[in-house]
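Next up: just one chain, as structure tokens, the form predicted on its own.
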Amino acid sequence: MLTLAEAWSLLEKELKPLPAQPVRLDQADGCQLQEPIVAQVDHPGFDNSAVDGYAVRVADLPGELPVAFEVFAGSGDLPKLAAGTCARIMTGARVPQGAEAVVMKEDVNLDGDTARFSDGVKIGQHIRRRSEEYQAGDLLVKAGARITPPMTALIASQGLDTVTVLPKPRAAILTTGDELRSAGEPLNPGEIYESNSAGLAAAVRSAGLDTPLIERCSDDFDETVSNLRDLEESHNLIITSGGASVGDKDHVITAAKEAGFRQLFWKCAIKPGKPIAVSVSERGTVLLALPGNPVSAMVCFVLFGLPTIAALRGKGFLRPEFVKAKAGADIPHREGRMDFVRGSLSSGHALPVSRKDSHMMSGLAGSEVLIVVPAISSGIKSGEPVAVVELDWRPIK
């Protein structure tokens, strides 16, 4: 049976970043930009007012000036500001020809259509000059940058609605099991509510991907093959839950081969999650066949799903970081498999939860870390050094 390090090595060698492609700007959040963004227009594109106020000629101040006209943001052709007059102007509006400064509305006394100004107004006051931020042709965003919300706004300000990026993988989740029922359905004896798809979909979104497609499959070989073939055609990552072990109705492993996937490995010396299998199709779609036990599925997603998503996005195969801590209690262990014990972290001490079995989701739901117990360990005593994997569920950067 493969060790975790051996399984990681096999998967890392197989994974390649998805090819760059143009995508809509509203779908590019967090993606890596592959082509530089060059300014298409000057910014500002024209001299405009930084405040609501009055456009004036400095030579006419101080004194009283009639308000000759009004200028709003988006106003087209404007008359020239004549000597001895002023114009009411709004924030962002184009400064009329002849105006040298803008005086804030709060600093002006208005009497009907006459505005009274004091002294001290300087040329250029409260005017945003054309191209003072950048000019058309200037480099705005370098290739390789990760697109952030402010960057999205900057790109949109150039009139661009598509960008070339390393795209987000399209993910799908396929849950298997005749015993599974959806929320709201009555439960018959032996049935349970299906929850893995909800947890895995949330994990996929937390990694920075879009909401995955979720489908359900019965414990039928032909149906499983058909589902895998259909999903492979339109997705880069398929995550299955259940059906990956050796039971009479566990069809995912054999169905994957029938559907054209090449198996990288099946079973890993970890606990929970031993039955995990990973396969790839000729087109490069990755199939992560996770166990059906909810804790096993989520732990395997942390160990294999997150590194896979990072690699497909061109960020490298980001193995979970093992952080040093101390055991806050005795952790019994039987040699053979690397154990990931659910726990909390307090002042550098890792405390295992009481509900540890792979079907007990409440233990993982209340956990902050996975406490790593090496395969060769016969147990860890309280106070001894231990490694932990933090469960922070933040987007992959």
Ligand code: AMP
Second form
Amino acid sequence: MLTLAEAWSLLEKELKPLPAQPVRLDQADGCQLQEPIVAQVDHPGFDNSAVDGYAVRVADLPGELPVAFEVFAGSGDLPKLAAGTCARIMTGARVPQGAEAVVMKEDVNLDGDTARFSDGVKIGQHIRRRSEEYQAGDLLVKAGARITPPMTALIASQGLDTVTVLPKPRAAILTTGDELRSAGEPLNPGEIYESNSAGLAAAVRSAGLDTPLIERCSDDFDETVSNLRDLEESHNLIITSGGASVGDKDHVITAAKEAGFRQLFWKCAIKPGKPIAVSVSERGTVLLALPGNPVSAMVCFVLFGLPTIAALRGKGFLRPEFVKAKAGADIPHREGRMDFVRGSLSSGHALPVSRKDSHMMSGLAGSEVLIVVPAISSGIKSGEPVAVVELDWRPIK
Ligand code: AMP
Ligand code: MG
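Mind giving me the form predicted in complex with the named molecule, seeing as the form predicted on its own was just shown?
To see the whole picture, the full complex is given below, headed by that same chain.
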């Protein structure tokens, strides 16, 4: 059986970043920009007020001035400010011609339509000058940047709604299993609530992708083939759950071949997660066939799903980091497969959780780390060095 390292390198060799493409700005956050963003407009685009207050000519101050007119944000045609008058002005409103400064509302005494100003007003105060930040043609964001929320706002402020980026893979989840029911449905004997799609969709989102499409499929070969064919056409990553092992009703492996996927490997010497299979279609859609056991599915997502997503996004095949720790208790192990034991981490000491079987989701839900027990280990003693994979569920950087 393939080791994890062998499975990883097979997958790494196969994966290429999705080609750059124009993407709607509201779907581009976190993506790597493939074009420089150049200012389309000056900013500010016109002299405007930084505060709510009064536009004045400085030579008229100190003293009392009649309020001649009002200027709001968005006001277009403005009268000129005549000597000996002032204008009420709001934040962001154009400064009328002739005005040299804005005095904050809080510093002005208003009596009817007359405003009283004290001295000390300086030319240019509280006026945001045209193009004081940048001019049309200036470089605002370099190609290659990862788009953050403030960059999104900056790009939007140029009147742009599309950017060329390395796109996020479109992911779909296909669950298989005749025993699975949805929330709200009554459970008949032998049935359980379907939970992997909720967990895997959340994991996909926490990796920074959009909400995946979720499809359900019964344990039927033809249905599985047609589901895989349909999903292949419109997705970059398909994650199936269940039906990947050797049971009489496990059809995913054969259905994937029938649907035109080329298998990279099936089965890996890890625990949990041994039945995992990975295939690719001619168009490059990656199929991660995960085991149905909920813990196995989630651990396989961490070990294979996250690096795959990173690679498709042009960040490289980012294997999970093995962080050094010490065993906080004896961890028994039988030689054979690399074990990812669910555990907590306290002051560098990794402690296995008690509910550790691959169908026991409460064990994984209560875990902060996967404790890595090498395949050749015959058990780790308390205090011995050990590696852990941190389960931080943060977007891939
Ligand atoms: P399988 O890999 O199809 O043999 O399934 C292994 C175990 O995982 C069985 O106990 C299934 O009932 C369970 N299982 C499979 N798919 C899901 C799912 N989507 N949600 C919860 N449990 C599942
Ligand atoms: Mg099944």
